[in-house]
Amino acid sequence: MSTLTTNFLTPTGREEAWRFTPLKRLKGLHDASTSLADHPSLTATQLSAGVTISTQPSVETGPSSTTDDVVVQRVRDTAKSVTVVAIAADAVITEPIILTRSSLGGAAEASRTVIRAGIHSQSTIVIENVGTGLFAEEIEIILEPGSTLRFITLQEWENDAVHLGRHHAIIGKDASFTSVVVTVGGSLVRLCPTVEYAGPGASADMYGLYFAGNGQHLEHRIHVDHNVGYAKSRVNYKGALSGDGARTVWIGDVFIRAAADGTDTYELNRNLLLTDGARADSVPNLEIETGDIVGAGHASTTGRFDDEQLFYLESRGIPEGEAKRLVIRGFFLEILSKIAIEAIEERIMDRIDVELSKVEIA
């Protein structure tokens, strides 16, 4: 067990980083008064050739990037152990590298990860993240020129976890970056994916999709730091909502710093809310400090069913709650296919379908 040695300040929940998370439910996560386990949770059952996983102490696996994020410093702070996923330079892999994330067992854990994509490589990496467990996570994604990663992470877990993580990748010159984010599980989730580019000609997609229940609260907080110039990025995020207590925070976050000319960004973020009591919350911020850019903007939408679309379904026979069932298939279809695994997108809506039979939408 290892505890936080930074002067990293406990939140208290008035920091605008933590206003919208329940502190009460972290169980500690946050607070360096708690203890957390060194854990390298994932593992891979098979590899194919030109991918390594390896196991290397921390301090010769230094972090690519700085934080102000106390969890994440944390993870810092106690892992001292870190996996490492390499994929060899020109390498074209073809099958999904599938992580899997292990628990201790109910105690707090910390666990970092390191994903290295060599130049020129192809690749795709799954993390499954199912179960139950209590845990904080920091993932590098680093990619080389001209490389092109999708980096996909599925939060399936039983509706008691825990999971506090970082995901932030460093894109290189004409390096392309595509990552999916699916939560549709946990008591409470609150994942960073963060981007920061290394070379022009860099881009980025970010897609993500969650589905909030009863006492459910799903946070996801985008940052795209568009430091070097003519880059591009693309944020699509898609979320519904329902049961009592439902919660979902979306905050999108995009930098454009003067150095930057050349830019091309846009973020999007829609909730639908199906029942009473449930809320989302959905904040999409733009600073721009440089006027050569070639596009930049953001939008947000909250709200219940269009009307046109029951409509339609409803006039050629459809009983008005499977009607709404298909809306929803249709609203989340679009973020599902860029995961382009068939048997993954299944049973994402598989569990989503579960979900809604449990509840009379409004």
Second form
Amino acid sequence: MSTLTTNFLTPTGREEAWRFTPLKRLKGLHDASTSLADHPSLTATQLSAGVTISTQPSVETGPSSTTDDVVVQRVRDTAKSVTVVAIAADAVITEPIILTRSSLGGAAEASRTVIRAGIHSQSTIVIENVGTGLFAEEIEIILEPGSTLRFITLQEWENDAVHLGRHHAIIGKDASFTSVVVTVGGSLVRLCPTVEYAGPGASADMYGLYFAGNGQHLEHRIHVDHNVGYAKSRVNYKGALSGDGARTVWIGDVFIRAAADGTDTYELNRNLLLTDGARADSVPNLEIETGDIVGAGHASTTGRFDDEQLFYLESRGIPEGEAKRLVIRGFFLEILSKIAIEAIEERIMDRIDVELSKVEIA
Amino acid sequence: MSTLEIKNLHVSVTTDEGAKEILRGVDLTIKSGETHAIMGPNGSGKSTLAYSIAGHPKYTVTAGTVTLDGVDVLAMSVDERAKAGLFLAMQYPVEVPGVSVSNFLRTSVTAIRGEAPKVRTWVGEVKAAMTALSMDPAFSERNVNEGFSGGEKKRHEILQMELLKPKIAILDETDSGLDVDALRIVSEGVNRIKESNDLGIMLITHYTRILRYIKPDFVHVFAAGRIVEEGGPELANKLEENGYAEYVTA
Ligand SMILES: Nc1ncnc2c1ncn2[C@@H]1O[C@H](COP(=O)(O)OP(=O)(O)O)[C@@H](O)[C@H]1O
Ligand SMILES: [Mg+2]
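If the structure you just shared is the form predicted on its own, then what does the corresponding form predicted in complex with its partner chain look like?
First the chain shown before, then all remaining chains and molecules of the complex.
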């Protein structure tokens, strides 16, 4: 049993990884002196053949990756049990596997999850976070060779939730991982969607959508480790901000190591500022240790509405407010459509519409 | 019967060096059923005139008036101008990512007509209008102007005009970027809409080519931000032969 706590560090805010995060608003979740309750909290309503969910002791299902995230280290230390979602080898599961975060309490809680997609399996997993909580988690996602996994996480929290998380995928040879991270709720959400590769021919398509309203801090820190050759990554995150103190942070770290010949990567972040008083930080970062690659690039834009688009719509009789809503919906559609589950897409768009109706968009 | 009346219109844009006057006193009256060709060299301010009437925020009216049937157009917001019956087919139609043509058309028609079109007749109405312009119905599912060829963009503009049924339409270089077949199809569309709706048209063009298909009642030569000569269709023939040289003073 790994119960005896090593001396975990408490971030001070001066660390590069924490400098954007308002630590005060974490309600102590980051603090090494706060005791975390172990709370495996994912439940499935209904499971197709080929999927199993079990709870296993941590000692049997240890971490498959290393992390320098001190909160995740504490999650690992706290969690006595792990929720393990396993997709059987060769299983082709057409219905999405919906996992709902259940009954978080008021106290600081931690949870570890491992998702394992068997060889040549095909599946879609959706994780729905609703309600409220003070919650730190790690999800490790292991894609066996040739598997295809679509991994969708929905942060539809109530607006006082605090959520720190790491979603780390290890993508096997010829496996393909698609993630869609949607963050539209929470007081403070800081997620680290990270990937590494376990063989050539592996690919990661990482999409994200976030909408920060009044006083929300939504932070996404992508990290792609091209540690093996001939793997591919695509990152595309889009965010909109409206209202006083709406704040988003997007970090896109891509490392192409010396061994990673034949890497093909591109990352993109676009932010739409809908009102004054909102702030988006966008920091793409590409480090390349080998010249022998297929391609590597990044782009980042943060701006207001395109006047020409609005004029075009308005000149067709569409009132300004409605024109803006059309443009915002259009802006998000590219990402939203990657969910490919109509009911969820509509639910997210409705939530955004509600947020939009709260402010006078500039 | 509608009348668009432009009187002594002066318009500036803001540049790094301050305000720059582009329109320097434009007078023009267009009535239902009339086609006015506005011809002039590049940079003479034709698009500025078109955008100013439609209410583009980039342009500041510093003097003059624009009225539609006596009502002050300049006091209206952009969408109100469209609802009042003005339509601008743009020289460079704008891409709107993620907004499908069908959604755009339905939203626009709903706004202009004041009620949503009946689902049962709407699909047929759009299809018929598209067919008349030789547009593939699959266009409806594409995003507004995204990846459209030059000719497709112009057809899409005329399609909107057909569905929105304006009183006065401004066509800004609708002929540019069209091959002969597309020019014929688009021109026939304009003529058809004019016939059925008694449309008044301001036809902005650099070349006389489109005037073979859309016959103007009046031709106005535009240079350096104002109308410098006016006449009937014969003026276009003169421009065809001599160009704009005599109107452009160094
Ligand atoms: N935003 C702007 N800033 C500076 N100059 C402008 C701006 N918009 C238009 N102009 C200038 O105004 C003049 C008229 O432009 P435009 O109306 O597009 O002419 P046309 O349509 O006749 O070719 C041109 O000299 C153009 O460079
Ligand atoms: Mg022009």
